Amino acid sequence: MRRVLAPLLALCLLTSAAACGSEAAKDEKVKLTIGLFGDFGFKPLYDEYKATHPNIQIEERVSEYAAHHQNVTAHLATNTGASDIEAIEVGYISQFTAQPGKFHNLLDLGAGNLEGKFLPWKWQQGLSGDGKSLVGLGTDVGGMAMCYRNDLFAQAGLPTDRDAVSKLWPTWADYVKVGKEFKAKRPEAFFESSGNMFRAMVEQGSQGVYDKQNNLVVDSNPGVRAAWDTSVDAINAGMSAKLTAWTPEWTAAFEKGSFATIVCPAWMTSYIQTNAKNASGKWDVAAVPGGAGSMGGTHLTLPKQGRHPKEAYELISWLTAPAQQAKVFKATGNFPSAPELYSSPDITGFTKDFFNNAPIGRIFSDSAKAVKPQYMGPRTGDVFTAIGSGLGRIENGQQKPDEAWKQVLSDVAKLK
Amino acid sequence: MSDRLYRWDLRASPYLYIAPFFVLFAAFGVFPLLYTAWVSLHDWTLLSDEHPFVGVANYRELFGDPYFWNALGNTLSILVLSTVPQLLFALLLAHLLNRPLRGQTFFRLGLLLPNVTSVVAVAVIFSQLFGRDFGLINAILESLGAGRIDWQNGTASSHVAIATMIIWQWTGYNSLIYLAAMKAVPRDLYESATLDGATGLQQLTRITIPMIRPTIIFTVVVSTIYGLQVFAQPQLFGGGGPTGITGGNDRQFQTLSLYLYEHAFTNGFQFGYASATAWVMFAVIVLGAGLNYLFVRKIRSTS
């Protein structure tokens, strides 16, 4: 305080002392950090921001995924170094709601009526154990759909229109067969990765890798067992390019077009525009196989160490409102988790070109409003990277499937 | 009196004139060595408040480790790999250059362009030209009827591929220390030699290595040094995200360090037994830095 008011009784005796006075503590600058990983979309909003909140300034730190959530969790540990606001991904949330001393309770910040505006499991997944404090508001939410080469479809002898593809696979087994007709005719790859798709069909089941006490279920949940087996069907039949995501490699394969289908959240179809510049019109988005799932998807955190909690508040709720979820949807594709957006037409009746004008606001609403919560434990995240490493060694032919899920099991029970 | 002072300031002065890179070391080497000891006899993760004391038991379970023994074997092989072929190479070059060459400075400038690019730009480069579909070095193989390697997710493939983003980054540095040393190498010994009738390559091994060997030594002692702590090139060649860190699905290429990096900070932040294993890192480095020196005095008595 004394730092700010310095210069500016400095500034008042330089020059006339009228205009100074009482009003030198309202238009104190405040300056908010926020910590972020890859582009929410959000830089735009901050300009809107300031020009109603003349005194707040904002900078954004950006940094991979895997390390920002170590470093969050460092900053926390340490108490020091932290953001004013940390954005956390689901896939760590639960790790971060096991602690709320950690962060400035929401609720006490007036978050209470903020309560409708959002998805009933996405307000859920932000709450610490007891309900009593409020961590994170959620951004957006990864509703589920299959975006697919309608050009390579073609060329399979398969269908191209997305209602015809989505009646192709109800179930995962039937995407499976999909895609062993689809390689019969065609030299690319079905999907990129089978860890993704095992991802994709564990988190639509009622039960994750963890229960609700926290122990993990890799080796008890059927669930994550049928998975892993329809994974390995499909790698057997040669569908998976063997690519890990967000490697250099996986980026330029969108690009080349070397597979022809790719599970789809919402967050997705920004990263396949990006990278496949020159597919316009060739991907389309039909429905994901075994109904509705979400992946991914955001909250926005205050961490205790935050000395501006009330400034900080107001932004991430006027991030998080529905207006400007909505905006965000339109530029990046992040789907909104304000369930009153998903009947507006103004999102319903969003088509994107690049996907062959797919009404993406129709049918990422419908996916997101059939979700059924499903419980993340703390280390989902990490648990996903070891099983996901296992199919690549099924992939790559280092192991057989008995011995990669032997392996897995151990590298899981190790997780602390 | 002012004679004593005298004589006092001149036995004095020196350790005071080195006192500052002393005390530095103290405070930031020696300290922080000597911590990590004492973290690693206790369960010490950042995110508990506790941290009970332990005895050796990180020491136990990291020697029960299978994936530390595979880590220790991925980062000799990657050692050998990469230094042989590094010191040779510099060798021959430092040779080739310490003749009556035009445009000397630039050769000279040149060979420590690689050195001075980032770690991280060479690792990026390297890991697109070793791509499995993309990368231009599978694209020349396949022209070449040799057919497609998928570097990555070999073992041998993958130590080649980091050998050579580390052969690529050194072998200029060392060829430039080679250089100096060999400048300092009496003319008339070669004159001489030239004279008898020695061939280049006779000059080489009989003059030139011979009298560089304390020089050989140094560069032999600190690539090794250097070696066994590789991290940056294994990382981003798998990619930089968490395969980066287990060195690939099968942990075909994850070094000690990076054994230690996913123990300190993507498996639950175990500072107590990442602290074991920078332990034994450094037994590791010291025995192996000390095994090279004892082999290359060998050579010097022997030939």
Contents of the next structure:
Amino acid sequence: MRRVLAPLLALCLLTSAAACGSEAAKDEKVKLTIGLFGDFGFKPLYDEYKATHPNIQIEERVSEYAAHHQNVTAHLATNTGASDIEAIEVGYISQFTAQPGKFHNLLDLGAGNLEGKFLPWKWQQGLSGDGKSLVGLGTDVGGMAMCYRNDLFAQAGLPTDRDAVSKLWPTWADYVKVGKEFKAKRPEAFFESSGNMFRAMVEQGSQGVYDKQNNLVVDSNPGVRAAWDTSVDAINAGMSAKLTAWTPEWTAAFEKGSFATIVCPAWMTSYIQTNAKNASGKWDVAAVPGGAGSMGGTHLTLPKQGRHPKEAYELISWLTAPAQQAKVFKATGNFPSAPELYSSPDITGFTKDFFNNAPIGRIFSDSAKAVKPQYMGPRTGDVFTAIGSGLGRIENGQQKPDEAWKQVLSDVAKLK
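Structure of the form predicted on its own, please, following the form predicted in complex with its partner chain?
Shown below: the chain alone.
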């Protein structure tokens, strides 16, 4: 059955969907719910999709990042409440690929024909441990850069040209050194969140917070401890704005111009542009210290609770196709997981006025191509949250670094 069904669905994706709609598409209205965290830039695409699928209604259910994943976990545990389509960020994907029985196997719906459309490591992240079930199709990847305020750099006497800025910080130690020079001349913070800085350093390594046997290695991976120590050094130098990512205070800081740099996966450019409307041309994009790495990125999954798996699969296959990923990137900054786009002039030649005409298409294409994938364990997102909280306790004077580290190890041990 799979061998017959797969070519049919692939044909549907290459031709007018109206020509090969499902039985439900012909006979009844189908409402698909899609659970997201933040704005994925899908809304304009829904109108385009519904033009060829007039029987499909689409309802977004948007929650805050951590609450969204907690809700998905609860809905799967109680077998009720999940959307037809649920977005899962990479920090949580292993937690859900370890439960393939809770999701429709996308290989059974014909997704095997799409494998060549995605980065191999992005495809692999969506597979169950035995490789027999595909839980999610990839949307974007988070190849990293460093966004910076060129006006604040000028006022601090630092270079403003993006190539010259990139040369300031080949390593994270160099980045901290530049931050200390900045702080000697400017009142603004050098970065917004030590948790984001820490995560970037760890996700550049060959190993993160888990080994490939799903053992936590927070206390034994020297790369994790080095990232902690570098973050603490930056905190002690007064470089942090002491903000927690995704909070209202963090969002408001973009408009206030309260900090000078931020680790900048492609998707972050959308948040900057949306929340710093008064700073067009003042932001630019340089290389990230420490080399290539990926922070973030998402898969779209189909929980088995969904009532319309065929229609939901057709929708996520269309949303994650290269043509739609290219549109989302131009509109929101979410960078495609479809490698065929990385050499497309339409992408590599894309610039944005807001970022001082930085060639963000080329910058993030080069970044994505250089990424060496890192294994993500089942509770990676929760582990980063626990470590970020520990750094926050240092920033707020609640604990000394050694006390905070000790509590971090205790907190993450409870996540096993």
